[in-house]
Each structure stands twice: as structure tokens, then as C-alpha cells.
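Only one chain is given next, in C-alpha cells, and it is the form predicted on its own.
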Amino acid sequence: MPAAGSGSRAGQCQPKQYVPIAGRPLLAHTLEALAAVPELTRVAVVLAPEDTRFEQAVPDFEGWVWRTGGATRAASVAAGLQGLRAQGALDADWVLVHDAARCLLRPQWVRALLSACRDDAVGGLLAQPIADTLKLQQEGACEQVERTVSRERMWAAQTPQMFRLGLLEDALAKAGEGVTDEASAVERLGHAPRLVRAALENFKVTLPEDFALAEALLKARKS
């Protein structure tokens, strides 16, 4: 899981990871359904150097923490699977990515996932269907729109994403560090994941006003 971003969208005065939803961090809530994931062997978290925080958030965490973030998604990913190596993870082993900043995932999107991509040849993603009608703005400041994009067979890629080590760490070092997520950079070695489809609420909590939604579910939830 990396979790070594800045956060700057989010409008928030500190890591957006660490920003309290429902009387708990962020990722609190996201390390906790990772853990009732039984089929996972274990869990690392890939933090920023400078971290001081995440022990003191998350006092009960069993996993691996490892501060060996980098400026960039695919930096930071790419640490985390040099730290698998380092613990003896294979090359076919399986290896799922996820935003500790999605915190509303549920286990058994998890568990979902999993089992449509465990006999898969390559692996894949959980992501929603595009409802929305699509605007492609034009180019420069100028917040206007050039055309309407064809949402037919378009989804939006959410996480965790499922490939095997080997794979992803191979996709990664020759895709660069422009990449936003692990499934571009195995399509980019001419493979096609797989999509699960996966629930809306399983969004990714980047901006101001997306922090008051997530605590409104949290909230419905356990009421």
C-alpha cells in the first residue's frame, strides 16, 4: 500500500492519509479491511522517508512499514515490491496494490478480485463502469469544453490491482514513473488485465469534499 504522498488536493494541513474520518486516520480504516482479507499473507505500507507519524496512527498495525517512498506512485510501488523481494517474494508470486486512500473498500471486493484473477494469465483490477457523459476540456486554462467523449466500454480504474511480481515489477521499470496506476504499465507490455467490477463507493478520497462523504458512509455503516 503506498502511502507516502503529500496529498496536496486534498486542501488539508497535513498528509490527507493521516486526516481523521470517523474518529480514525484515513488509513486506519483502509489497513483494517485489508486485514480481514484472509487470503492475504501479509500487509507493507511504503511511506515516505520523512514519516513520523504512521506507528502513532496506527499503533496495532502487524504488517511491514517500510520509508522507502518516492516522489512519484510508481516510485513508491516499486520500493514496495524491492521490500517483497527482500522478504522472499518470487517472481510469480501474487502482489496487490491499493490506495490507502481509499478507505471505504469492503473485504469481499477484495475477496472478489482474487478470485476472478487467480487463474488469470495476467491479473487485473477492480474498477466501475462510466455512467457520466464524458467532456474533454481544451487545452490550456480555459475551462471549456472541446468535445464529448464516447463513454461507451469506458471504466474508472479503482484499486486493489492484482498482477504477479514479476510481472508488475518488469511493467513498472519500463513504463517510468508517469504511469498513475499499475494496470497502464502492464498494458504498456501488451498484456489486458482483467476488469472486476467493483462499487462506486469505492472511491478514491482526494479532494476537500470528498472527506466529509467518506465519514457520512463510515458513519452509515456502522449505524
Given for the second form:
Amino acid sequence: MPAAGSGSRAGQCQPKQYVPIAGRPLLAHTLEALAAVPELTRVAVVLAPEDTRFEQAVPDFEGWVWRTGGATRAASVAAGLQGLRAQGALDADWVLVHDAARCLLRPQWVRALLSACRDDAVGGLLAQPIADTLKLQQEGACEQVERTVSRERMWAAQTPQMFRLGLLEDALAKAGEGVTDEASAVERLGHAPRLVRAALENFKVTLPEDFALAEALLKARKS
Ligand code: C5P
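What does the same protein look like in the form predicted in complex with cytidine-5'-monophosphate, given that the last one was the form predicted on its own?
In what comes next, the whole complex appears, and the chain from above leads the way.
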């Protein structure tokens, strides 16, 4: 789980993964969902080198914690894969990468991903078909439409994304740090990751208004 971002779009005075939501830091909810999937052998969290908060935020966490995060999400994920290698993981082992900021993850979506991809040659990702009409903004600062982009066959990529360690390492090394998810790196090698439908609720907490929405949903689940 990459959790080394600064959350600059979140409008908070602390990294978004530590913002309290429904009584706990955001990333504690994410880890709780992952812990409820017994098929996962172990969870590894990749933090920023300067992170001093994790152990206090999630005192009961039993996985690996590595302060090897990089300047981009792709660099943090690559550092996590290196950590897995150092622990003895092999080319053919499955790795699931999940954004810390997707704290509404439900264990059943992870299980759906596992069962859809387990026998797949490549792997896949949770995703959601796009319902809205898509507008491409004009270049520059002005928020005006350049044109409408067809939403046919369009999906929004979510996480977890599930690939074999060897393939993912190779894909990220070749794609460089610009990629914003694992699947796009794997696609560049000519593979076709499987799309596994989750739900809109698996959104990534990103903008200031997302925190209130995430909190309302988490509270509604608990009650
Ligand atoms: O920035 P974005 O919302 O795309 O981040 C997605 C996930 O990647 C978050 O969990 C964030 O903490 C993580 N990330 C990271 N290292 C970075 C940037 C983002 O681990 N340098």
C-alpha cells in the first residue's frame, strides 16, 4: 500500500492519509479492509522517509512498514516491490497494489478481484464504467470545454491492481515515474489487464470535499 504522498490537492495541513475520518486516521480504515481479506499473505506499507506518524496512527498494524517512498506514486510502488523481493517474494507471486487514500475499500471487492485474476495470465484491476458525459477542457487555465469525449467503453481505474511481481517490476522499470497506476505500465508492455467492476464508493479521497463524503459513508456503514 503506497502511502507516501503529500496529498497536496486535499487542502489539509497534514498528509491526507492521516486526516481523521469517522474517528480514525484515513489509512487505518484502508488497512482494516485489507486485514479482513485472509487470502492476502501480508500487507506492506510504503511511507515517506520523513514519516513519523504511522506507528501512532495504526498501533495494531502487523505487516511490514517501509520508509522508502519516492517522489511519485510509481516510485513508491517500485520501492515496495523491492522490499517484497528482499523478503523473498518471487517473480510469479501475485502482488496487489492499493492506494492508502481509497479508505472505503470493501473486502468483497478484493475477493472479486482475486477470483477474476487468479487464473489470468496478466492480472487486472478494480474499475468502474464511466456514467457521466466526458468533457475535455481547453488548454490553459480557463475552464471551458474544448470538446466532448465519448464515454463508450470508458472505465475509471481504481485499486487494488493485481499483477505478478516479475511482470510488474519490469513494467514499472520500463514505464518510468510518470504512470499513475500499475495497469498503464503493464499495458505499455502490450498486455491487456482484466477490468473487474467494483463501485463508485471505492473512490480515492483527493479533494477537500471528499473527506466529508468518506466520513458520511463510513459512519453509515458502521451504524
Ligand atoms: O497522489 P495520489 O492521490 O494519486 O496518490 C495515490 C496513492 O499513492 C496514495 O495512497 C498516496 O499516498 C500514494 N503516493 C505515494 N508516493 C507518492 C505519491 C503518492 O505513495 N510520491
